[in-house]
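One chain comes next, on its own, written as structure tokens: the form predicted on its own.
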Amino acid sequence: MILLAPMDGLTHVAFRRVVARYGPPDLFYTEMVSVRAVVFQPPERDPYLWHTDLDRPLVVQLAGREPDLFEEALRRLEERFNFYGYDLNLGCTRGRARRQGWGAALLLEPDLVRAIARAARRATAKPLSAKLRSPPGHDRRKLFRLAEILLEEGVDTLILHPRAPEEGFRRPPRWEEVRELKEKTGARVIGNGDIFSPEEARRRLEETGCDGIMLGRVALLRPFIFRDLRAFLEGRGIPEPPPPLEPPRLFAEELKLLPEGLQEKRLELWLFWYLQNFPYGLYYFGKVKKISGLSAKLKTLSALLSSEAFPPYPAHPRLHR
């Protein structure tokens, strides 16, 4: 299986549709959705949950720490929508999650993780996954115990990003932990972390024996990665990349699905990553960021990217946010 990773502020409906237009993954994931937001606000109005027929099958990633709110949020989503499944966020280390005690903070609270997983399973019979990082210090004992708890409570799939929370993106992920998790549990295990080319994706699948891979930052750099990866795995070779201005044009077109107040900000968030494909990309980003309006930004991009071309894989970002 090939999955699109949930990324806060980035894997919204507009970006997912751009990916789908080039060639979809097996599963799309939403950006991180707070269970509090689902419970205390009308979920139909939440742009984090907006979707279309193109960006499916779609899994909603839920974040929080109150088991009763997970259960209520899932019940509300089940009543109002028809998502493919749900994911429990046990891996986010970003500021909002860290401050609230969500995401990777839960790695050290196994009893609470059990309660959350149990509450989620009570509320839905649909596929339920958990996306987690390696515990602090890469403690294998804690990792395997947490996996055991999740599986006991009805989680179907474990998605492991094998970096510890304190590492951020500073050190390479320890993909041997993905292999060990698969061997130890026998469960469906998906690996995630620093896959930047089709060749690397195939190597990780072969080395770990995992059931699939989840791609994140490489999809921001190259929204057509799923098309390329599928062609490569099927022995058809990697297709030629599109003109560099084509993805931004598609993205601006799809952004009309989001509230007007979010459109320009979401474009900038994505361009920070996308423009790193090119040697002067960060300079380009600085120029575009100073300009107001989607059409004006696209006009500037058209001039900047007119003589650019995508370099060969791997597509590796130079900076992180």
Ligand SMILES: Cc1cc2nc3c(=O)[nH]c(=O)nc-3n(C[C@H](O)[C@H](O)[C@H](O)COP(=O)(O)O)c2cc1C
Given for the second form:
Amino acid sequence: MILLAPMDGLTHVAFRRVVARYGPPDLFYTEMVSVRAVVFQPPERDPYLWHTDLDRPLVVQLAGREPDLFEEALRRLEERFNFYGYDLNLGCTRGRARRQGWGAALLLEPDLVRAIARAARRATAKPLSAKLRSPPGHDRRKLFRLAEILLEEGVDTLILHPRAPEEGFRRPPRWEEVRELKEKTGARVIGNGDIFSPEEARRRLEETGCDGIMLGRVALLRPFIFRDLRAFLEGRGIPEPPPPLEPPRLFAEELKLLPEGLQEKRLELWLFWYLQNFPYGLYYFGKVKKISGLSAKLKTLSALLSSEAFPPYPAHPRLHR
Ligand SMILES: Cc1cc2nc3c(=O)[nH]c(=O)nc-3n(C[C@H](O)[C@H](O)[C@H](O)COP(=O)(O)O)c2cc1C
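Output the form predicted in complex with this ligand next; the form predicted on its own has already been displayed.
Once more the chain from above appears, this time first in line as the rest of the complex follows.
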């Protein structure tokens, strides 16, 4: 199983459709959606939940800390849409999540995790995953205990990004924890973290015996990675990359699905990552950011990228945000 990771501000419907047009993963994930927003606003009008037939099967990732809000949010989503499944965010380390005590903050609250998983399971019979970071200090005992709790409460897939919250993206992920989690639980385990090429993807699958991998930033740099990875795993070799201007053109077309007020910001957020494919990418990004308007931005990009080509894999982002 190859999954597209949830990424805040980035894995919206427009981006997912670009990915789908090149070659889809087995499962798409939305960016995280707050349970509070789902409960207190009309979900149909929430662009973070918009989706189409192309970006399917789609899992909605939910973030929050109140079990009753998880339950109510899931009921509302179940009544209105036909998502493939849901995911509980137990890994986000961003400021908002830290301040409000959700995401990775929940790794230290096993009783609350149990209550959330139980409430979620009451509200849906669909596939339910939980995406975790390793607990602080890479405490294995805590990791296995959390896994046990989640599985007891009916979560069917564990997705592990084996970095502790305090590490941000600084230290390499400890993939041996993915293998141990699989061995220890026998559950469906998906590994995530620092896969930047088809070769690395295959190595992680082979080394850990996990059931699948989830790709995040490499998909921002190469939205066609799922096509490449599938071809590579099937022994067909990696196809030629598209011209560098093609993904931004497709992206700008698909952005029309989002509210107008969001389109330019979303293009910028993505270009910050995408342009890191190229040695002077951050300089290009600075130039494009200064120009206002979608079509003016594209025109500038077209000049900047006209003599660029994708370097071979691995596609490493040089900077984080
Ligand atoms: C910009 C950005 C936004 C992210 N937003 C989310 C999110 O909404 N929910 C989540 O569970 N993880 C989020 N993550 C973490 C990714 O899903 C993933 O676990 C992490 O990037 C490691 O995978 P990678 O090395 O393949 O990028 C985010 C990561 C990045 C870089």
